[in-house]
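Coming up is one lone chain in structure tokens, specifically the form predicted on its own.
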Amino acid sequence: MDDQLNRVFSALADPIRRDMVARLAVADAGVNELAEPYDVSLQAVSKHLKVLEEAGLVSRTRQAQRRPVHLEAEVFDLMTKWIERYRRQAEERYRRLDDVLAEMDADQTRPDERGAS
């Protein structure tokens, strides 16, 4: 699993793959629709694409004489499930420093009890 999601990572990194993604949770699409924003070759583009594969991102399948280009929305469970982890984690840790900062604060207004007789 950690292989998978430093791979997914890693391939997230790059802006012009991260874009890419954006565009593929739109809708399918083909390698030439991809290339078409970007200012780099057709070559280039296969090359994220090939990334955004290997990271388990993207699949590709045939339809007649086209190949789409398909985002595997599963992938972002996995990354999902990653992030929600250290979340709750550091939710944990702001609610026990505001325990710790609600009692100093108690502690401050409290009247002082060593001088009362």
The other form holds:
Number of protein chains: 2
Amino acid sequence: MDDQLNRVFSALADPIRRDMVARLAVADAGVNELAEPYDVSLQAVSKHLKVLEEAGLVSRTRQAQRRPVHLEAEVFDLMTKWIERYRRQAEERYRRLDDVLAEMDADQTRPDERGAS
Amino acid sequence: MDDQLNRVFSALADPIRRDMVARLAVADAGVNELAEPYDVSLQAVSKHLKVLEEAGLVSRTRQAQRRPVHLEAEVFDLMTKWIERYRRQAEERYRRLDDVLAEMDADQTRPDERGAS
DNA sequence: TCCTTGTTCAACCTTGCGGTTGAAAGAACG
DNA sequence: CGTTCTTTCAACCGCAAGGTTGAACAAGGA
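Any chance you could show the form predicted in complex with the DNA after that form predicted on its own?
To see the whole picture, the full complex is given below, headed by that same chain.
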């Protein structure tokens, strides 16, 4: 599960792979189609796809000689959950800090009441 | 803006850096504090922090000899926006596909094979 | 001033990643 | 069968990333 996060984040760390995902969100495509806009070899694109596939971001089905690539959007949830979790935590922390500051401002005789560790 | 995405995604591709972010969501910390749980040198941790800082994920202020590290949660938005955009696009595409299939189903001009999932 | 604590710089090593080229494998079709 | 189209495997190259160690820098406190 942590490995999955490693793979997904590093898969999307590459601009070519992000662009591929962006285009696959519009329509499935074969390797040749996908490779067309980029100035790299077909083999390089094939490698990129392998990375995306191992991250669970795309799947591939055989269809004649072609192997159409299909975006699997569920994995995105893994990332958003991770991100949102810590973002919320951080925001919550700020909120509490504001409370503490406000309390210190209003009532300076009370030391500690909420024993946050 | 694309560079920013590169930096943020690859910063979070490392499990140690993700863990640092997770811990910084709870409380600010100095380098020594942060380094404690990991089995690497202080210098390695310092490098990790530099990466997080260049990605805009953390900021640092001087406070006596210490340089406390502080999580900057806003950058998360950049990622979630990117992710949500394409996830929504993909989901929209499925919805339309369902419509097409429903139409094909109602309009049975081709009683062909569609034996798969 | 010297010493201590906390952090970073510099040099180096090894591994992994993105790129290349060349050859091969899978599947349709003459 | 052999040809053609599409995709992948294998070997290699250059470079950046993550790790190490040793020295340096920054800022109190004795």
